[in-house]
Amino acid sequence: MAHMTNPLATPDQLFQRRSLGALPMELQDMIFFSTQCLTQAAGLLLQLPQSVTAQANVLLARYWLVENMMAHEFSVRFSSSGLSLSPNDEPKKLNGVVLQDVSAATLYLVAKLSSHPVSPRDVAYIYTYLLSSCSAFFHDPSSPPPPPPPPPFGPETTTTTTTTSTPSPSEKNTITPYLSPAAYQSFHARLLHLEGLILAALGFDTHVALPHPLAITYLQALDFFSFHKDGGGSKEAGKKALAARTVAYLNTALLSPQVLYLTHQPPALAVAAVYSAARDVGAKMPECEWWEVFDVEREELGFLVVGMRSVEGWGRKMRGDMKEVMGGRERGMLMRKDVEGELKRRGLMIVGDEVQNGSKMMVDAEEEAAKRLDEKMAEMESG
């Protein structure tokens, strides 16, 4: 049964997460939302299965209990403009840092080691779109929409074909994210790079169980799929209504704050969607206490259906807060830069892997001034 176990979070890495030298608790939620939307959007993209997406967010969850979430990018590195890079940017560094690739180096490794690998320079052509001017991604509704977006993108002689010709200014802005050769090149050895880490970081554990499968087995073993929706209607549409609600709460799950997957075993998850599923579309459950037939407890239960019914609202939140944060951008990824300049304007400063108090840090150094400034008096007086 190990197999379909995962190794789960202990008290000290959560408190960690949530201690007082790490960034506070609500650009923490909002860097994870994004980062996790992100990594679901170039998973459609790239046509992999929600299995290997899925699996995706799993690891970036465990990833980030164990490294601090501003060592690194969370997405792609961006030019100041706000576009993808151009020939001329520095391929290396942005503002004097090295730049990371998590989410892109996460569903690359997790694609790589499953039967649907991906090539680094698809992965490196999607998240270019994703996160440039003519990507529809965090797109608010009532903004006006974005320019037409590329062409899709083709096998990988194509995308190589395409970064032959430099493209015009116009071209790189309105019509197609242009990623050049220097910048690809770039992209590539961070990937390789942060791929090590994230395995060093995880003791070469990448094994993910997923609670999908389980929920539509507990749905045939429960008889859900005999019900008739709203006690009347088509048996098939009430069977796929049930089904298609559990896969959507646990691929919701993914996303929550409470990281649900990181303290729960994927039969209690699969549980829990089918609960909340089963009460959404008015399938009728057995009247007894079901769920402990599957080793899951009442409070359990309990708390995993309002976490993951919670999701929605929670990310509607998030929307809402990050547009404060990027500085009333309609759409895109929250950035590095974003946080660091929320962090400012709370007086907060980046110190290491710690976030502390800016004014304390300017008291500190002025007595630290001091200091040195009564020791050379005493040795010119002795002198």
Second form
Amino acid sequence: MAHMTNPLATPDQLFQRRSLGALPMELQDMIFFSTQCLTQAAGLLLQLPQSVTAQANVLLARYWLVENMMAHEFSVRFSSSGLSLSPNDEPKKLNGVVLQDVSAATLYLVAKLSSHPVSPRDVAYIYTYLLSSCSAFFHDPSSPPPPPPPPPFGPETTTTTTTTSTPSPSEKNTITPYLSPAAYQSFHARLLHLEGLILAALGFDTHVALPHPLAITYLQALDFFSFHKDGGGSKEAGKKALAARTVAYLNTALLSPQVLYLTHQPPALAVAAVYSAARDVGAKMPECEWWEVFDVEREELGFLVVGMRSVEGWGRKMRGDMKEVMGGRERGMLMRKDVEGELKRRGLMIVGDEVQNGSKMMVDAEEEAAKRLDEKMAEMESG
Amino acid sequence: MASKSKSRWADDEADAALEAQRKKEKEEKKRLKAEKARKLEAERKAREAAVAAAASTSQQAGDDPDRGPPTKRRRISPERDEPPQTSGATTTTDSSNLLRFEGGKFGRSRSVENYDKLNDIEEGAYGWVSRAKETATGKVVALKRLKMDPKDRSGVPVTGLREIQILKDCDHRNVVKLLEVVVGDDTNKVENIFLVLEFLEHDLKSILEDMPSPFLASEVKTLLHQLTSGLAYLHDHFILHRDLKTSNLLLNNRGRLKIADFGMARYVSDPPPANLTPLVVTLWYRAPELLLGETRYGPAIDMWSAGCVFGEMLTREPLLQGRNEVDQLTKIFELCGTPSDETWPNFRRLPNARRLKLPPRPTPSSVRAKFPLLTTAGASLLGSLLSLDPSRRPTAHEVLEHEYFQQDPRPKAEAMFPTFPSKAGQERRRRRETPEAPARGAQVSSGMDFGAVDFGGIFARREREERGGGFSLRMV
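Alright, leaving the form predicted alone aside, put up the form predicted in complex with its partner chain.
Full complex below, order starting with the chain above.
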């Protein structure tokens, strides 16, 4: 049964996340959303199959139920000074990479256990690129400058990176994301360190059962692939659309702030995705309570369908909110300093969190300087 | 010598008196029972009355919290002061019978400080194992520490993670149980990772080395049957063990064998993926296709190892003790014959087989000759497990169905297994003062009158019992 079940979050874990978190809920959601998106983007660029990336998403969500969101980020900051990027871009990325190490570490861990392992170096390059200003990640399509493709990363460029970046030399003066050996060393150290922390927090249980294969099986079992009355195109196209829509719902649900993958077992998720997709595509569903065949209750199905369908709109709104928090920056990843800035704006101090965690967290002078520099950068950018 | 006196079983006065007493006791018991039932009935009535009274009062007070609609969905906020609801009450109301999927939960690893180390058991290539006691419960467990190589740049070893994941997924009586994974006390750095496994007193290797006489045929059958049913479970779940050997088979004092050490194990697809490493399994137990460099192998490699273990249990010596890969292959061919296109089609396409120089005429297998004490069924099973061609080896399920297990002597019940002093538990062999076996050729003592005792009954029905190894005829 292991291939169909997941360990689920306990009520206490869910409750704690909602109530005791040092961060306001919407900020937590924002961090969650942007980090999950970052993981997906990195998975794509590393040419990992979605089964691997989705597992990383689920593990990351689990990790954040066990570990406080901000707590671990403090704990991995130990060697951030070793990370030096191209000089004029330094502070921003320095902060960003450190903030998003968790994403990199889970992805690395899951890939290591899968049949598609990736090297730490590839991970380092991909994340450096994604967090640099030349990446297309979280780039608003309406804003004018089209994202230049990632330039090659130097002699050690692997096939993974070159194939994903269609090498069309851009004439525009963009900052080349460059990872110095020292920066790589420190990234590597943090990656392995964080990997251990994640494993310990999850009790070394890395098992994730995904609903995707189940959903396809259910579609077949329901004969959706043969008796499908589609609206416009050919029958074949209709089938494809249905399957694609189902998988899209499942993938979108990974980003849901309701952590649906941690509260419901894969069969329920699969049924809900099939139901929603069939509704969208206009496929005819059986008249009877067919979900009971797959051991899903009507009530649970209803809850999941609402949950899944709401993620898209919620995500759009999240993007808008993020822009606000990021001080009008059009694109790029939500940075740790953004969260801190927003907290300051709201008059909330992160100190409370530090006291709570009992860690002797001092905002060191270096960090302060980096932040100030960063703010100046933001001003220059917006001005 | 027939006795002429009255039969021992004839009735007499003493019997009659005994019978009378028994009857009296029975009646007394009956009376007590009736009285008890009466009392219970009275109690039940009183309780019912009380419940009725309570119900009427609660109905006045409004709806009863205990009788509210049962919660169907998982609660997502923790219960505060309410008493925990009984699970029975919530499930019975479902009209349709839906399967509930239980996946357990996740949470932080505990600290190794919850255990007290008792003694070291062994140090393997892959980690240290020691015996420990859980402080809170006093339960004795085996702690296996994952070796972390600080020079390894890929972090927590993937073999260790695989072992943890596979053991977590397994639940079978012949597979060792992983109780939890604990980490060192320093929560900021995860360097020490310990697998908490159930403790078994022995491993098969040290028993075979130390035991004074070999296992009986019935005992070998039990052990092989347990090993194979564990293997059948693993293979059904797409797990290859890839390091079966006697030192990885644990045995407890109740005769239960468990497969341990999944450091080489991994999940595989069926058909197997094409890029597996052939550098698995301890050399002496390594299947010929692995030695020839096969990268697309399946459960058959575990069956080969099981065959080697089978042979080792019979002789108390590892079956094929090669010094290196080439020597190992030589030993295999000596025992199982050299391969030909009939016995192993397409073996020439294997990477290391192309340069292989074989005698022009293939030699036949000598398994039967090497195990003269084995029954025909046993020899055929061993021979098939040691087939050079992996596709000719039986699957674990086929082995379980083999007639070897149906024939006499039947497998010995686990509970009847002999016990051994546990090396891991630091027990010593106790020497008992027992009479020496008679020396060969000694004179039969003549003072005793064997005619005075009746031996007629002691071997009655003997032919129906399970027979041990006993003495057997040498065939060669």
